[in-house]
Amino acid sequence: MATAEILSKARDQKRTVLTEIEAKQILGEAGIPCTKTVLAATREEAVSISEGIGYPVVLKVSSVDISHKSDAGGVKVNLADRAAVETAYEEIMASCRVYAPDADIEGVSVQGMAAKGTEIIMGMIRDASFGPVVMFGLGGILVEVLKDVSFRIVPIEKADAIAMTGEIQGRKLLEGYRGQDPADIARLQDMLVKLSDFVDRTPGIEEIDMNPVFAYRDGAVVVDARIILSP
């Protein structure tokens, strides 16, 4: 589904949250790479779509209601087999109704296992006196507790990204800390600058989160993401 398609069908529904699965879809359309992340509707295409995507897999409950997964334990992760993916999707389902029992979940995304690498944050926020903002950071918990990003205003030019990766405090870490893989940074940057050019032509954008991007030695690959509309 194109990226208008994705759009004008949550305003449709009066939605502003899109699910991770249409976040990744547009995403994926304006050049970024994500993961491989597909709806099942019911436990027996979870394990159908598990078996199409290969184990090891994560499962995620889909609902625009329920912002935080892993607090609603709504995730689970490295699901070796199937006997693993049936147990998983029930509990997500009964601990998300718990958790929210007025969500509307549609079940929940099926996606491949990422690979360890570097965990980076990539967004943008709408600034009330500047507007569209992209930022760039170490992501995972680093984040949360070092506050380590760089933001520059929409739109951005290749020379703004390779600022942004180089001005955080954690950038050792990118390029190889204590035997550590280097991250692609040329990768990131590219990444940055097709982020800022999708926001700069895609009005009605108000916030979009994509924490984490695995970043490796040679490549990188957004493993969660969300977008917000404005209303």
Second form
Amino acid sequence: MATAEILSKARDQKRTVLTEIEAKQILGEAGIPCTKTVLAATREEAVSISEGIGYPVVLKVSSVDISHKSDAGGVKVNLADRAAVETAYEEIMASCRVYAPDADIEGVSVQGMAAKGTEIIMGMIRDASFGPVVMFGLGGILVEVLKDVSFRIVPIEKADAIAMTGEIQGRKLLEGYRGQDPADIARLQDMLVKLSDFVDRTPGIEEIDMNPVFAYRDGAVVVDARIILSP
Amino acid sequence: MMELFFNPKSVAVIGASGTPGKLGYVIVKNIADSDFAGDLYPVNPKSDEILGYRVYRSVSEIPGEVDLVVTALPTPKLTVATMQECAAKGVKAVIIESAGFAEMGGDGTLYQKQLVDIAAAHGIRVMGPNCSGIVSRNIVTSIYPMTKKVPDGNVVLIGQSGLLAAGMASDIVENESLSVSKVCSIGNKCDVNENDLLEYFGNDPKVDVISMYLETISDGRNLTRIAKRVAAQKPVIFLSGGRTEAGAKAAMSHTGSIASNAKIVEAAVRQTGMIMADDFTELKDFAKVFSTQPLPRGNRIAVITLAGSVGVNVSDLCAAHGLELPKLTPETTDQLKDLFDTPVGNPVDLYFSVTKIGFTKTLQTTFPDAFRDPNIDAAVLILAGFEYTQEAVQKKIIQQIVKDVGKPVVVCMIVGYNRYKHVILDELGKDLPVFPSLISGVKALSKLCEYGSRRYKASA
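Show the same protein again, this time as the form predicted in complex with its partner chain rather than the form predicted alone.
And the full complex, kicking off with our chain again.
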């Protein structure tokens, strides 16, 4: 039961922010597909894990003290071979040490490079009166500018998830627009129900971001995830 | 427990007064004038008799059990002391009408906390403080003088603000515009909240429609759970204050930065199947439509009008509110062809028919034929204020047709308000939902169709 262990470890360390690796492990255990993400503590480990996952890969700094990984120069994508991974590892470490000299850096997370799909955001927040609430929307610019998202109060049923995906203004984009592949809407709905089930049975979760989720014709995968625990 | 509030066998009014106009007088008079047939005990240390009732110095002096205590005392401190007396007496239900509690902040919050603590320690249910309690046939605890008896209707209203709920109740009862059975004001909701009432009225087979206004939501998670169950059985019309974007809290996640109070409340309304009202008039208007009209199976509307231009406007409004105006079946158009120079369409323009056979005859033929058409789920009937409209209303011709056809209708009035407002809006308005504007009628009908379609799909 990795989830319980991760949560109690974070509590022991008085942390409310989980690392991306922890967040994906928890979501994965909840039945929500995430890109394979493995911690590498050294450059050599980064290479061997990359070879295990298969190129191209993404390297992201893994530190509970660095939440804005891109700003810290802690993200390198589309690394196609061993040499690229080695260089990226060194660059990430150097940049992050400058960005946050006191940060406790446990290494980098090595992730498979997910093929680009329809960009989705899913998440959860805890409302003072309604308790946990889940969110669904189109990711990227659409969520930033138009806030084209739908919410439901936890626990949700399949019918609620269907309403959530059908309610957003940009739902046509999910159905495949101008030659773009349609998104696997049924899978997205299933992920929403699993997200709701997870937060309903797991106390102490304050906020979750799954942003972006890439949705494909067949299936969908969480590319980046963030979990905040209640104080 | 809620029964003690709505059907008490004995009631004590603390802070009762013998001076007409004072709140403590109005409450006693309202209870006396209601159908309440149990023991009424006014309590006031300085009076002997109020409205013919013997007055007691304190709650503890009252002989026998007291089911319900209503307090209207000048200070929070006195109210807290009275709560203690109620606890000692074994009272289990208290309505606290006085203000000066959590809504004031500071000491008021502390006084309210004391009320809650006493209630919790002694198993007392408290409605209020800062409320006007209940307006019903069986008991009226509000501070608005009631001029007529509350109808034994099928609608309940739940509100927070005491003055607003009491004022709305008084208006509705006075002009007989809505068949209410109970209006409740729950004020600061220190104990009894909307969820208690929603559950209680949800289980009451005599309640067909629940209309609810909330400034704050006590327990949204439970509200969602209860409202979902209740709204599947009877319409729950919901108006929520404080629906602001500013409600979004400082959040660490992207999701948290987008979520706002308004969006979450709207999501809850959709999720539960409640019907969102946007103002107080709609709370009543929607309740009127839902409580008097059968549920349609769909959203296909016949618009019946005397003027083509009005029909165009209504068609646009229907489209904007998700209502369809289908063609009538050939059988219906064929049946009506002799009354019209051109084939009858939808909107059904009665003008030609009226010129041939007169208004009343037209109403009796064209209206029911179009209304009965199998392509039609509901109708918007537009009435202009003319002498012949008055006649049709007074002879109850419209009411009879609607009853015979058995489908839902809303009536919208255009022109002629000066002379015929009373007969169309008020008199016809007692039997049918009549609206002073096209948009208000169309919107109300769209809510009925939305709910009706959902219920029909759920049952199919």
